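Only one chain comes next, encoded as C-alpha cells, the form predicted alone.
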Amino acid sequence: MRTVHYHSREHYRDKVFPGPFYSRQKALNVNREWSRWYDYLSVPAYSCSTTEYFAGRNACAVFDLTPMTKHRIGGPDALPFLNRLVTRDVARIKPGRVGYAVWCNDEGQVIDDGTIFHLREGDYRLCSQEHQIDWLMINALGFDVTIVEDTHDVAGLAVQGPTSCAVLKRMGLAGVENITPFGIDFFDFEGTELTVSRTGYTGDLGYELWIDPGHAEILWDRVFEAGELHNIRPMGSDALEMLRIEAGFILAAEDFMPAMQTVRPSHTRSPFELGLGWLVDFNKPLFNGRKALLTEKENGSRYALVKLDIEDNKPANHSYVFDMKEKNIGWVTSAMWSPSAKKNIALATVEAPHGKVGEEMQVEIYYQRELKWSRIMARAKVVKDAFWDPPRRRQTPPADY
C-alpha cells in the first residue's frame, strides 16, 4: 500500500508566495530587495551581507529555512523504502537523530542531497534543495509507506553562529545544550511543539527549529528578544553561501548539476566524484545506483571535486583550472575570499586522475578594476579539510560566547 500527499497551493492564482515570517523579514529589509526560493519570497541581504557574515561567524544569525522541500515519511515500509532510496544505511540513522543522505539515478548519479531527520521511530522527514515528491512516488512501488509533501506546513528558522546555544538558552529551552551535533530535541512552546536539531549549512555551531507556521511569528520574535544581548542579525542567502563555501558544503545547481535536471549525460556526478564517497554504503540491501557505483569504485571516476587553496586575493568566480603544465582540466563551481580563514579559496571540479591532496593547480582568474579587465594565473594547492571548521560546531555543551 502506498499513501501518496502534495500539499499543493493555488499556483495559477500566486505564483510566490510571502513566507510565515515575512512581516518580521519585511520590517528588518532595509533593502526591500527580495528573491524567490521556489515557491517563497526570500531575502538576499536584509542590510548588508558582510554584517550579515560576521554575525554567522562571531555572534547570532537567523535565516528563514521555510522554503526548503520537506517530506515527511512513514508507514511500516519506512526504514526499508528509504534504504532503497539513498546510498546510506538509514538504519544507523536512530531516533532523534539526523543523517547527511544523497539518492542517485540507476546510473549512480546523483540526483540531489539532504538531511532524513529521524524524528521518532519509524518517523522521518527527508529534506532536500529540489522538489523531490515525483521520485519519491516512483520509488514508493511496492512499499507500505506515506509520503507527505509538508514544505507548507512546517516554518523553519536556522540560528547559526557561537552565540546560538546561549540565545536558546535564554529563550527557556531547557536542556537545548545537550543536543549532540546532529540530534534532535522537542520542547513545548507556546501551547505547541518546537522542535530543534543541531544541524545547519554554516559549518558552525548552530541549530535549525522548526514549527507550525501559525506561530512563526512569535518563535521569530522569541528568538530576536533572547539575542538581544548577543548581537543577533537576520540573514540572507547572499550571506549563508559564504558561509556554506567556508565549510565546503555543496550546492546543487551550482557545484553539481542533479541528474534529473541535465540534458547531456557526462554533465552528471556521482557521489565519488563529489566527495561523498563515504555516503555510500555497499554492504546494505539492494539501492538505486549500487550496481553502477560498484562498477565506479572498481573502475575509477571521471572527475574529482576539490578544495582549492589560492594565492593573491582575488576570487576565482567562474575559472577555468589548469595543471602546472598549462592544460585545462577542470573549473571552480563556487570561490570567494575568506574573511574568516583570510584566504581566497573555492571548491571546483577537476578530471580524474587530478584532484589528490597537496596536488598544485593554476587557475585563470579574470577580474575588473574600474572597468578594466585583467588576467592572471595564480598558483592553487588542493586542500583535504573544511577552510572553517572550529571546535565549538562539534562542542557539548557549547560555551558561553
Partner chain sequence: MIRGSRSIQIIGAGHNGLVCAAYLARAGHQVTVFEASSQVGGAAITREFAPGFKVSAAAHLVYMLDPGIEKELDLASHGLEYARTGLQTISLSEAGDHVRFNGDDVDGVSEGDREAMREYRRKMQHFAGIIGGLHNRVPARLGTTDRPDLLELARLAFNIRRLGKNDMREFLRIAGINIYDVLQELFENDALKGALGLDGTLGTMLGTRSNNSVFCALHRYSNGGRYQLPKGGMGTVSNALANAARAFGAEIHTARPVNRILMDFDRATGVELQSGEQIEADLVVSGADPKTTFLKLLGAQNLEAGFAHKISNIRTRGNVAKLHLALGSVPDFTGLDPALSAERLVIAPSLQYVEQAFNHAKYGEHSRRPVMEISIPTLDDPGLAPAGKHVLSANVQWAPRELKGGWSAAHEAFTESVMNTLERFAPGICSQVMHRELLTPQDIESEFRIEGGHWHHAELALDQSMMMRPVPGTAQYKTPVDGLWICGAGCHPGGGVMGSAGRNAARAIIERSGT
Given for the second form:
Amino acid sequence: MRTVHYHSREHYRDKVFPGPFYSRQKALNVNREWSRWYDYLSVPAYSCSTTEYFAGRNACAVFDLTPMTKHRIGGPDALPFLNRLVTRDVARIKPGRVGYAVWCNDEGQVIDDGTIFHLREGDYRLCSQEHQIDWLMINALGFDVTIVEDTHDVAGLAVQGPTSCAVLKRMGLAGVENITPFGIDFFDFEGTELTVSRTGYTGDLGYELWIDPGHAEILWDRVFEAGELHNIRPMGSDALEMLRIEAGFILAAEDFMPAMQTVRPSHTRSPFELGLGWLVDFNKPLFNGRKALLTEKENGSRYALVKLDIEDNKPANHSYVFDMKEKNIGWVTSAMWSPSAKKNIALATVEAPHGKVGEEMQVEIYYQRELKWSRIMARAKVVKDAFWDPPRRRQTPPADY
Amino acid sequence: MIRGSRSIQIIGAGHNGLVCAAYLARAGHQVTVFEASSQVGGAAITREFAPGFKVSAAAHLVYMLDPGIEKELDLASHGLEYARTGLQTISLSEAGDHVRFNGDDVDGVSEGDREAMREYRRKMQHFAGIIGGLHNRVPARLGTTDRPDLLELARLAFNIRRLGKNDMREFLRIAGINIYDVLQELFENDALKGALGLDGTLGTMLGTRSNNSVFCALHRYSNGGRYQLPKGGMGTVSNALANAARAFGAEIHTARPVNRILMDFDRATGVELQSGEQIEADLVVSGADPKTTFLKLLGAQNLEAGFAHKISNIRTRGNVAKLHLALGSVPDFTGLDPALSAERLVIAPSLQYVEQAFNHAKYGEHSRRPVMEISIPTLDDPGLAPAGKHVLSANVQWAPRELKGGWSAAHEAFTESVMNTLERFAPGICSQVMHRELLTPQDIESEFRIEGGHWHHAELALDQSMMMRPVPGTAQYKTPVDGLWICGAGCHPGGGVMGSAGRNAARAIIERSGT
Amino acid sequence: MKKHDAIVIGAGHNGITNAAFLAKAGLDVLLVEKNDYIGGATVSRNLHEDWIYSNCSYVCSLLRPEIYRTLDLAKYGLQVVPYGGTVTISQNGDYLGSYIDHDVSRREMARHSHRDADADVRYWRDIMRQCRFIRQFLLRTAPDPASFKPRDLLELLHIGRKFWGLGENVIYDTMRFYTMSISDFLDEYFENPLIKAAHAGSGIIGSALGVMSPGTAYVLLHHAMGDVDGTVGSWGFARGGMGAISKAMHDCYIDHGGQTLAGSGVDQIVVKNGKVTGVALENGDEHHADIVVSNMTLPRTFLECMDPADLRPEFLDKCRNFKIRGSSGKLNIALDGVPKFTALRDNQELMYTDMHLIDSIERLERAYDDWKDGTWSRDPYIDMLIPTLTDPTMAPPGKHFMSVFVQYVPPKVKGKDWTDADRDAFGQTVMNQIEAYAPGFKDLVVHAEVRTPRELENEVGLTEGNIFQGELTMDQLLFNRPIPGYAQYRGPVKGLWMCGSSNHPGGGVMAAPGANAAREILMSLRKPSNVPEGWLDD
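Hand over the structure of the form predicted in complex with the partner chain; the form predicted alone is what we had up.
Following is the full complex, with the preceding chain placed first.
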C-alpha cells in the first residue's frame, strides 16, 4: 500500500487516502465502489445497501467512522471553554459520558453539531461533521486550553444493531453490557487502550469503538470473528443514511447549512429552527449566540424542522411542502421509504408558524416509472417522535438480540 | 429605579472618562471614577520630565476639543486657560525656505498655491463639517428598521446633499482616497504639500499615498482645526474637566487601578481594584481602549467568541513617539524669524519625505528621517520651565509599536536619528539640550495603559469609524455585556482630546440604559 | 458622404461589444480602429514564427456570461476552457498549490497552516458574499447620487434595498471590505505568510496601490467576481488566445451588418454647434454620425481627440486629474519547452495553473515602494501562465507560450519617459527573477516581447499603460467612474458617448461597459434595449 502521508509535500499525488481499516474493507467491498469522506476512502455499499441496512436493524452492522473530524480538548479551562462554545451545559456531561451538542455563532446560527466525549476528568473529545479548528481557535482566546485536531490519530468503528452488545461481549470486553446509553468505558485490547462508547448515528442499540490506527486492523478482525455467530456485516454510508433518517437525526449540509460556509446569510438556521431547542440552556450565563437566541425565543423563529409522515409510498426527496391551501411553506431536506417503520418519511424545513405536531401538509412528489415522470400531491402529517425508536436502545444491560 | 439616580463607575480619568463623568453627574447619577495613575488626564497630562521642566506628556496641542463641551461644562471657570490660541503652522525647510500658513493665509508660496490653498481650505472645511457634524451623534446602526437609526442616516444623507451638487460629488470622490493625489492635483510647493500631507497621516499607520489619509485630515479639521496651547500644558484641560465633574458631584479616585470588571451571571456589576477591593455599581463605563476593556478587564472568555474575535482584530498599532527636550535656550531654526518659534513647527519638507518616513513603518522599522510636529510651549507659557530655559515637545513618527528586534535595542538609535533630523533644521540644537526623553509607543503603552500606544486607541480608518468603531455591535457605546458601556477614544468619533466620545457615551447611557 | 447612425472608436472588446449591440438593434454602425488588427488589449498576436501570444490580457473570467450568450459568441467560434488552481512559489523552495479538488487544496494549505486551511472556508464565504452583492450591479448603470431625476432616485433606492437586504452584520462587513487593505483583511483570517501572500496578489493586479493600502480588498474582489460556467472566482483560457474573444464579438458584429475601418486612428472627434457630427481620421478621411461612442480611455478621448474649445475647462481639469497610472508590465515569451521550477519538483498539475512568484506581504509591499519611487520593482511580483499546456492552437507541438504579467512597473522611469534600454533592463529583471526559481529557464527562451506601460500606451492606447483604463479606487468606482456626474456613459457633448473600461464597472475583459453604454444609447434613441441585465440569484 502507498504510504504517502496526508501532511507530506507529495500528498497531491493521491486525492484520497486509504483509511486504517482499508485492507479489510477492500476485501469485503465486492461492489468495488468507493466514495470520499474528506481525506479518506469510504464505502457507499459493500454489496447491497438494503442488506446492510437490515443488518443494522436486525443484527449487527459495522461502519468505519474514522474520517469524522475529531478534536482533543484539554487544559485547565477545557470545561469553561466548551461551555462558552456550545449551547448546552457541559458541566452535566460527567467523566465517562457523552453529550450531543450544537454550537452557534454570535447570531445564534448553527455552525455545526457533534458529540462531546468527556473521556476523563477535564479531558474531552469533540467530534463534528465539519472541520472546526478555525472556529475552535477563535474561541480559545482568553482560555487556558489545548486544542488538537486528531482526526488521523484515532480510528473509529461503529458497531450498531440489536446483536452489537453480544458481539462485543464475545470479543471479551468484560462488562461492556453495563455501559449505559451515552456512556464510555475503556478496555485493554491487544496491548493498547480501546475506548467504547454507547453512541451511534442509527437510533438503535449500538456502540462506537475508538483505537489508535495501528490497532485498527486487528480490532476489525476481532469484531468480525466475534460477530460471526451474531450475523455481523460491514455497512456502507448508504445504509447509514437510511438508519439516521429513520432515527430523525439531522445531517450538516443536508438538513441545514453550517453557518461558516453559508454565503446567503438568511439560509442558516438556529437550534430552535432545527428542533434542537432542548439543547439550549439559558441557565448558563454565557455561550455563543445566547443573546440572539434569547431574542429569538421571545420573538419567534423563522423556520421549523419537522418530521413528516407522508401518505403513499414514493420518497419525497427534494420536494416542496405546501399547506392545505396549496401555499408553499417549505421543502424536504431528507426523505425515504422507511423499511422498518413501513412509512414514507421525511425531514423538512417549513416556515413559521407552521410545523406544529399533528399539522397536516401536502408534499409535492415527482416520481418516475419506466422513465415516465408523474407528480402527486401527497398528504403529510407532522409527527413528534423518531420514526424508529426501539426500547432496546435504552436498555441496560441489553439483550443479546 | 428613578432616572438619574444610578451608581455608575467609570474606569479611567482620561479626558473622555472625565467628560462622561461630568455629564452623567450633571444628570444626577452617582459617579465614581477610578484612575490608575496618580493624576487625572490619561494621555492629556502635564508632568515633569526633568527637574524643573514640565511638558504635556502625550497630546500637546488642543485642536479638536469640542467647543460645546467647553461651554456646557464651563471649563473656563474650572481653570482652563490658553497660553495662546490660533497657532500658525510653519513647514520647516532645511534651506530656510519655510512655508507659513494659518487658515487661508499662506506665506512663502506662489500666487497659484495661495489661490489653491483658498479653494482647498474652503473644500476641506466644508467636508470636515460633514465629519464634524457626526461627532456629537451616537452612530446609527445599519440594516435595521429602527426609526432613530433611519432618521440619523437621513440626517447624514441630507447634510451631504446640502453640500450642493459639485461639492457633494467631490466629497464622495475624495473622502475615501489618499491625500497625496489630492494635494498633487492642486499644489506645487513641496513644503506646503508636505505639511498638509502630514495632517492626513499624523497619529495613524498611513502614508500620504495610503487611501484613508484624506479622511484622517478631515477628522483633524473637523472641529475647526485651530491649534491652541493650554496654559500649564494639557493637564490644565484634564484638571478643568475633573473640576467640572467634581462640581457636579462625581467622585474621582486617583492611584486606584482597576484590576477587572466584575460579572454576576451575564451582567457587569462593578469593578475589582488592584487592591483587591470589590465595589459594586449599577453600571460600569470604561474609558480604557477597547482591547484593554474587553480582553483584559473583562476577558475574552466573558464575551461571545465572534465579538471577542472582532475586538482582537482591531488595529491598534501605535506609531508616534514623543520627544521631550529640556533646552538651555531657544533653538535657532535656520532662516526662521525667532518670533515664529512658538508656532506649530512641522518637519515634513515634501510629500516624498513623509512617504519615505512611512515606508519603514510598514516593515516594523522606525523612520530613518522621521517627520515631526514640534511645539515650544515655554515661549508662551514660561512657567513650564525654569526661568530662561525652554521645553521642546514633538510628535515623531513613524515609530511602530511592533519594532523588528524590539524597542530596547533600537531606542537609542532612534533617538539619535530624531536628534540628527532636528539638528539639520536647527543647527546647534543638540548642544542646547540639557535633558531629553523619548517615549516610544511601547513607553506610551505602559505609561498611559493604552494598548499599542495608539493615540486614538484604535487606528482611525474608515473601516474602524462611525458605526464600525471600535467594532460593529458596540459602536453605540453599549457593549454586548449588560451593564457595561464604553466611552474612550476607541469609540466614535475617536481621539485627539475631543471629549465627544465621552459625551456621546453619557448621552447614550442617559437615554438608552433603561430604568 | 454617407452618414452613419453611430461611429464607435476603438475595436477593443468593449468597443466591439458596444458596436455589436447597436448593430443588432438595427443601427448603421461604423467601427474605427487605429491598429490594422482588431481586439485592442483583447488580442492574439503572431509576433514570432508559429507562436500566438495573448500579448495583453491573458485569461478570461470576468467576461459577462449574459453578454457571451446574448451575442451568441459560441456560435461565432469562442470557446473558453477553464483551468483549475494556482500555485504560489516561495523563495525557500516550497510552494502553495491550490487545486480544483477542494480536499487536496485544504490538505495543501494545512501543510503550511492547519488553522488557515479551515479559515479558508470562512474567507471564501465572505468573499463570495461580496461577489454576489457586486455582481448584480455590473450590468446596470450606476445612479447619480447628486441627481434628483426619478430614474437615479429609483436606482439608488434599488441599491439601498439590496444593501439593506444584506442584513446588519454583512452590511458592516461590506463597508469594511471596501475600505480595508487586502493585507489587513487577510490578517483577520490567516496566520501563514505564504498563504497570505498567495491571497494578496489579486488585491494589487493592475492597481497602483500596495497590499497595505486601504482599498485593495476591493481590487481583489474585482478579480474574484467573474465566473466560468457559474463557478464564481474561476478562470479560463480563450481557445486561440484572448483574440478569440474579440474575433467572435467582431464576427457577430459583422453578421449584424456592422462595418469596420481598421488602420487609421481618430485624429479628432468633430463637434459642431455643441453636437458631435462625426470623426476625422488621421488619414484625413471624415466620417459622419450623430452618435460617436469612444472606447478610448478618458484622457485619450477628451485630452487628445477633442478640441479643448468644445469642452468646459472644469471638465478638462477633471480629465487631467483622472487617475490612470500604469503599474504593470508584460513579457510574452516563446519557449522551446516547459520550464522546470525547482520548488515544484515533478508536480506537473500545477504547471497548468496560474503561477505566482511571491511569498510574503512584505515582499509585495516592497515591490510597490519601488514603483512609488519611480522604478520597476527590483524584486517583482510575477503572475505566469503557460496556456499552451492546455490550448493546442497557440504554439507548435512541444513548444510553449508563456504569459508573464509583472508588477510593479511605473508609467515613467524616475519621471522620465521609458527608453529602449530601460525596457530591456526591465525585461532582464523579470527573466532573472524567473531564472532564480527555474534554473535553465533562459535557455528555453526562443523569443520574448517585453511590454512596459510605454508599449501598452503606444500600441493599445491604454493611457500610462493602466490595464483597467483607470485605477480602481473608491474615487473612480460606481457613480464616480470615470468622473462624478458622467458615470452614465453619456459624454459632456451632445451625441458623444463613452463605452471603455474607464467607465463603470471598469476593466478586465468584462465587456460590461460596452454593453451598458449600448443600453443607454438605445434608451436615448427610444429604442428597446437588447442588452441583458444579469441573472437571478447568481
